[in-house]
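Given as structure tokens, the chain that follows is alone and in the form predicted alone.
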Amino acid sequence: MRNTGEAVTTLAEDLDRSGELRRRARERTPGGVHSNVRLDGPDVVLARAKGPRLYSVDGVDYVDYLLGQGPALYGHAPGFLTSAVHQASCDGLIFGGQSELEVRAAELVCSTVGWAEMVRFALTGTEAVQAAFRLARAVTGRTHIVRFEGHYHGWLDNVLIADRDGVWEAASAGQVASHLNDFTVLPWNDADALADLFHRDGERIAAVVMEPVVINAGVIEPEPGYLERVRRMCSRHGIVLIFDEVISGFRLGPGGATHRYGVTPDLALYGKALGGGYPVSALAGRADLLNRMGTGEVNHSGTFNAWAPGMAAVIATLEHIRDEAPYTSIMAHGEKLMAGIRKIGESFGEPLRVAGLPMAFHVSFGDIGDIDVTDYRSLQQLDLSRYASLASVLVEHGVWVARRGVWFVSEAHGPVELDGTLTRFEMAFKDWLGR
């Protein structure tokens, strides 16, 4: 919508200079994008992004709850991290050496997580699983590694699969096959499984990965007992379970997942709302682990690893939770929305799955009462191209969501926008009905 209020009008017409620009993009940029998540995203240009609000090129303004994916925990360039961020771009990005900003990042991290000695410092959450896979075979000399059903790691070679009709394979052209080779893909929250796997070939798993609560696919949480369970089982046979936590650490409270349900891995991946924004993530764990790199037995490399804008921009995402934490807004105008939004499906007949989490939840259509919801396999029993097509509609009545039905809420998401979300959310939904 154009600034001059809530009023809500559809979008489409409006979209001239976005329109003009997304073809200049085509024609020097691969389906005019610098990543393929955004092939299938909003024909939109942005300007700017302020708070929970997005702004395009045709002065178009968007209630954002995709967040850049998850990192803007604190909303779009809040003054308190944008202000740390410029003050240590001036005084220099990149040393090549040690900074005292870093020791402070690796602290914080470790003393609000609550459960980590130590801590490696990478760019993306890609490189950091890569890391944490590589120090998990040297530390026990074995070279298998688990994994599970709609987990998201990155994607490289060895950890980008698709579900090619319930074969779990390469989902690119150019991937090398082979480098998936020492994977095995499980069913999720399904402990048996995994127990029945190491019986058989437990002695040649280096590590178990997972997501311990699946927001990349449907904000899914884990069974009682079942991380628990896990924990039991690598300790048993030796097995080094990492979590993934590049999106949910940090936005589910300041231990993550780890500290919500009280299991603690040997090692974790951070990334996202880490650095409010800016591109930073973190291999963090046990000190004994972690030491090989500092040995140099385990190579861990990396030019801007550690730098200092992003250092800046850790310490100052992780004051801000110890000093003035986000959690309890972002949980009530996440309650708020989840209701809203169900309360609108149901006054057009149309009832909407809306599950999760208050910081990060998942909506979809579904036969709600017969579909338990508790891994991959029975999420795609709801009906997600359904939602997909509702998405693009809610983008054009200025709801910035994505298709895959996660919404991600920020601590600047306020009453006005709790409002005029619901608003424009029901006259989407009205016109979503009308095509």
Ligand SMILES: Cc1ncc(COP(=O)(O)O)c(C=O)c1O
The other form holds:
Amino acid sequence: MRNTGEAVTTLAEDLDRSGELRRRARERTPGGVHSNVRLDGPDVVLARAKGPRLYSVDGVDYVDYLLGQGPALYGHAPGFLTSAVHQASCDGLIFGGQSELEVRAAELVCSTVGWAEMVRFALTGTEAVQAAFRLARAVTGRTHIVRFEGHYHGWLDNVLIADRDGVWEAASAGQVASHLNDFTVLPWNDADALADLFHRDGERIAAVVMEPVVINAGVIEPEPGYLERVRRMCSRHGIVLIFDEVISGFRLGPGGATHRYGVTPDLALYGKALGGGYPVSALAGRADLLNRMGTGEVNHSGTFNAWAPGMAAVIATLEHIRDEAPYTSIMAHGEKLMAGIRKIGESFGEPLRVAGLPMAFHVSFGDIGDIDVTDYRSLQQLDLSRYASLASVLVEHGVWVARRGVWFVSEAHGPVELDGTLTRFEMAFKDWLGR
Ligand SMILES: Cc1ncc(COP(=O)(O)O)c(C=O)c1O
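Could the form predicted together with the ligand be shown next, to go alongside the form predicted alone?
Once more the chain from above appears, this time first in line as the rest of the complex follows.
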């Protein structure tokens, strides 16, 4: 297959150079990857990412719906972003002091999300989550934190968990399991479960953290009234409400899930789309909370925090959102794909389930009519492994998707890519069913 944009099949012999590089990678890098999330990814080595496509070292092109796990909301390497970062880089990479760029970036984050009064920048979502926990504990004088099944908040010892036969445990060898002792894991979308816990233990709880729309587990939206009730309960018990908008922020709209669902947290975390592919994250929220960092009382540090080109990326991204709002086209792209994939499932008489939002949606197999997916547990009733097997064949047919079922859509996916994707999907489906 060679850079056509049309439906084609990737033949194994097309991937010779990838095979050689993957062999060398495994010699020098554990598993041949630098993030464990990529361990079950395709055995393809990429050379270039531009707009909605990835290009392998073998010259094969893929229409990309992973988008770097979310950041490339405007497509890969958009000119408005790379030129702003290039220009800033020429003026210096890291100052060890303050820059005008970081002032403008912080102002833009606050005005774009529309509710936050202050912001602290970091590099990754993982770090921003930890900063929020420390701040919440400092302001409440409590240590316990409530989180939810299937929500992802990074890879560190106090947040990485796995479901082992219904029990949430440390997910990694070497993880200090006692770091999880200060956390309670509850089912999400169940306000009564939270109310019970608050009733018993509210005085011990510093914070509640959640993905306000669970993009990491099935792209599940909150039930009507759920977030409102959580908000009211947190306020009543003096508990800090933290929205982890690392994926949903700037993807769902300028104001993220906070604006979409009309519920305001005390603190929120942003990352991924905020830098459009450059590593930048932010902890944003109420000034009376964040100011505790300003007094020096709560430590939050980092050599690369607010690095100048990263700040230029934030400014370029948020000015792009302000001046050329990409959301109408992103939604139209997602809707077209969702409808097209559903239709393909119907035409093959297969229970292909497509759910979620147009900007990020989830594909799986399952009884489309009967299963009401409202949380991680109900998601497990679907046949997720069957979709994972289809996903591998989709990649062979030039559609780059994650095996876990999430599809991210960008501004850059035009009619050629969308139509081409549906044709490729149909061919992959036929091929996969025949295997
Ligand atoms: C909701 C959420 N929070 C936090 C993180 C951690 O972000 P990072 O991988 O940048 O550390 C992720 C990463 O996927 C995420 O999806």
